[in-house]
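In the form predicted alone, a lone chain appears below as structure tokens.
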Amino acid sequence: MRPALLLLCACLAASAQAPYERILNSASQPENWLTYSGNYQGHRFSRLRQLTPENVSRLQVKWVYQFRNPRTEVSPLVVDGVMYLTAPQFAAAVDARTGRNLWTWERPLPADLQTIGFDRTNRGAAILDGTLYVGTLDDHLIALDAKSGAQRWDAQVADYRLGHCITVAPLAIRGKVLIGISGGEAGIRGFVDAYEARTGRRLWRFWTIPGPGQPGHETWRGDDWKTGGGSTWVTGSYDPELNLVFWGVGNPGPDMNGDVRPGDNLYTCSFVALDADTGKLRWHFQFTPHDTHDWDSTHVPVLIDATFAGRPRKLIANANRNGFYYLLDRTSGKFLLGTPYAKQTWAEGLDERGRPRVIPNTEPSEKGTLVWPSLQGGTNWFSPSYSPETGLFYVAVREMGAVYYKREANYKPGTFFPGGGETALSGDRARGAVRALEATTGKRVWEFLLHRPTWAGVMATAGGLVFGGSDEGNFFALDARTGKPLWDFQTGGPITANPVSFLVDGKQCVAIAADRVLLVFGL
């Protein structure tokens, strides 16, 4: 490396810093992608206006990184012109004009770890301050040096022997790490962390599934909650001003069988908002209340400040993996607004508790049980984005229905326990969608058709653009107004990962990982 490049990557190391105000901020310097969501809100949106419906015809590709890995999934992090890029025991830094790396570290995996209901993965990294934090299948918390990669500290979380594995891209607020567990399908007994920042000791652990004596224990049976599942494997989003932060939990355990788990379950398939500084549950909403459709609420919440019905609301949205369209009141968890967004068979609507009216013979069945959405969801975990300049929320959306099957569940420490599966009605009779619907009342405003069911996130910007991709590989860009296709490129792998957005010497560029490669495109 020629004595000049050593200096210049040396100097992009040097100046990562990510203080709290500065995320918090991020507003203000929409130049970073600072956190997994682009902001606390969990937005996915950049306030980037280079790229305008005018010209994002003529985006290039700028650079690529290779990984060893298939169909990632990372959403990097960009400070000060450094990107942070992870994949399954792996990190690294390059710097974000060239894609050359400045740092890596690794991670061996243990022989004997499984991966039980879900890929080998990792979605991405936190960062606070001068530290890179990263989560490992094997289940630690590893703290890094954002300008040498060098390890500071190293938490254990769980036990991966048991089913744990950690997917999830932490979430870094004011001296503390948050971090969630995947293993749902293992019958795990979810739990969100906070871990002090500067140490990795851990500070408090919120049970997703209550013990004896907790609020919501009575929804279990005899030892069911030891088994109940509820990961908590997607980031979730952080209110400063109510010092509450918002996470999405997962299925049940096990999966499609609910006559071993008679009662609704809880907190599985809810959104839960927790003190910040203690972990303590202030409210919870649940989505699918004895859910037996593996239709896990691990989607990102989306906090958004609008008027609804004639005053202004601190809310929270959300296009769940049941088919429906939420709006809570995020001070209360106070139910709002539902109404279908996607295909759904399994209930006739939601009363006015946001509960849902379940059409009987529903349930999965030894025979077998069409519904629509599959397990998969009218959406999945990947992102959904929203615009506070056109007031949409967009998201990708599986038209896809199954046949559920109830079968036998036993409960054997770290191996499968779903009770069930399906057979998903692909080929002609599924398809995708980006869809466009108005914040605060759920209705569709606009769709962009894909041939297949995506596995691929949506980001708008404020230069009137949504981004997304399809599992045929192509990455594209729509009118944000109009959903009107604009451009799109053929990246030669599926896409299962999210749009992030960010300056270049004063460019604006949009980055994707596409199977094995990370692409930046710029003008």
Given for the second form:
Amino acid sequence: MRPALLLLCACLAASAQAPYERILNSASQPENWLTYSGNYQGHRFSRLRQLTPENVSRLQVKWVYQFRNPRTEVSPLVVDGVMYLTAPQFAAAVDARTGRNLWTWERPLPADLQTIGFDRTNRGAAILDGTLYVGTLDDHLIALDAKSGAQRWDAQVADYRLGHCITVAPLAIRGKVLIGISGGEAGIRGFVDAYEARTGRRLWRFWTIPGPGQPGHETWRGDDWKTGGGSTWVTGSYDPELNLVFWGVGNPGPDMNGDVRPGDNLYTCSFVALDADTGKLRWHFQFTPHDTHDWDSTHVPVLIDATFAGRPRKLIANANRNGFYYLLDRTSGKFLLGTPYAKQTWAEGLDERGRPRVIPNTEPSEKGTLVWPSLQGGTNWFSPSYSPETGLFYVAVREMGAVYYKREANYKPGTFFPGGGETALSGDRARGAVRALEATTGKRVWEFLLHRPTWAGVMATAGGLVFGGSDEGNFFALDARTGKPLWDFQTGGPITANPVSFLVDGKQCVAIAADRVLLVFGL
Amino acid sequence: MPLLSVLAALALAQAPVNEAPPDPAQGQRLFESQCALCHGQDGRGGRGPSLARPRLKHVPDEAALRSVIRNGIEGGEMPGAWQLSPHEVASVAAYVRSLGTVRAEALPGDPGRGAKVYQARGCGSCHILRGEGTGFGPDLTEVGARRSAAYLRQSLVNPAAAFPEDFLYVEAVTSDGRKIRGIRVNEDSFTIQIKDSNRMFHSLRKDQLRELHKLFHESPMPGYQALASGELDDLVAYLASLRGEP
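Since we've got the form predicted alone here, give me the form predicted together with the partner chain too.
Starting with the chain above, the whole complex follows.
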């Protein structure tokens, strides 16, 4: 008892500090999980090797943390023995050895707040130096003292009464905290913001829907851009060498009625590369021009350094909601390759610039149009994983079709603006999978089938494992090279979250949220 | 729910007498544009649950239905439709109600005689009806509110053609060659739970099965196509009369 206590005290006193240099070198301290995706490259890869295909079958629950909200989506941070958790309007620091609270912070929810088209959720926090950064459903970015939970500053990002909401985990880089916004079903105009980490002063805003006079504005008709959507509700990635931030942009508004917004509707359904100092657009790549199926490109951009076509390249990879896997050059946004990784029936393929060759009559219609993938996509916000050791890109896949309907769309501020809907093929007509793709070709190397489409992300480890989850509550480990199932545990609730890994007392642990709990496993 | 919205919900429930009656056609249009994204274009579910059920979990009565539509469900994904006027809410509510209930039809058979056929044919050996019988197939206490007469007739004559969700017939062969047939009561990516015709539960791990077949076109329920047509009409009329009302 006593030695453990002393050790814990020692750890907590030592630091729980996350200076930028430490985050930058996250690869050299796999005992911690310092950003949403584990590193700036968006890999969700743990360099820990203690858990292996040989011993993973002995994993056991160490402790459980209980939340008040269902379908928890949090991806925890772990710094020097302290775990940081979030939920809607809530943050906590807990002892990573026992799950006991060190502090909690709460913020009341305005009575008239509505989340239009998505869960009341929060996917996690960012940490920089001694401060934890959390977004709230009522559109504030809050800075909390990582040691006490005391509020340092509160910046208003947007107005929730117009349908804006924050569910995304912020991204902290040198001196700045970046955040995106939800609200793509309410006809908002999306953006990515950067705030000064110390003061909460806004440093820049990049509008995802260009206004008059800005390049890209010509892809909108008249005033359509004002309700053009382009939300940014999944955390971006960062390349410190290029000083570029990469961020995924959501669907255009209204979602399913494209008639009322002719044009490509930039920069919806795109990745944008932004200068980290100024927020200026360096390049963009649009995956789905003039989207009518709600295929947000709100994915974690995965930055890969690998040999492509005979020479080392700085790459960016994405398994997109539209069913295609893409590889781009991240210095220029140049399209390198694209190939389906999930069932899709809307495009014959991609042309040499990566633009889809759309099959006629696959748009939503009055009577309904059956298309794969469904509105929730071939995958969704939950994270993929890249292992530099196997060179594989792992993605949790939803094999589900839907009948898409087009309906009238009338914009009223702060209300639902979908312009249609879908009826997904549910039950035994849909399924899920975890797939491993060769990152530089998109070629499928293996798959592990899931009973139903999943909402859980994946995490690969240097020990040769891939962790994943299912909507039926299974948390499981696969062999990273073969996809063979090695261990599984029934958590009792749907898993709609991403796994993380870290050390406690020098022993590797894996954490996953499942419905109202967070479980921590170890040997 | 905050006290204020409870009060608002109550105020809403006590609709003024002179309010125009709800308009289910308008309700359908509103449903298709505002709710279908989650509940499916036909209300049979998607991201949100199917609303085509006679009893809804959060909705004990009409006031609760209107309140759920207007205010949403706390902590969940169900948003409030604050943009709708009280009359529009009432219209959507009327439409939602219509999804869950099959209207009573005029049918040729005689329900009283149908009840006797039900007894004589031993349907209760597989079904529970008002608490009596054996729970192998679906509970039939409210089946008339859930299913049309045409569907009921079909499920008697050709049970495999109209099997309800949650009652998939499966066959598993274990690695030691045992064959287990029954209703799939649950399944995940690693396990399956089966209830066999002796009402025994089987817990099986998929990696220990040699084969697992989903028998989409078979049913454990015998077909009653051989019933005299009068008897069939009576039985259908009886089942259709089972609307869960006292």
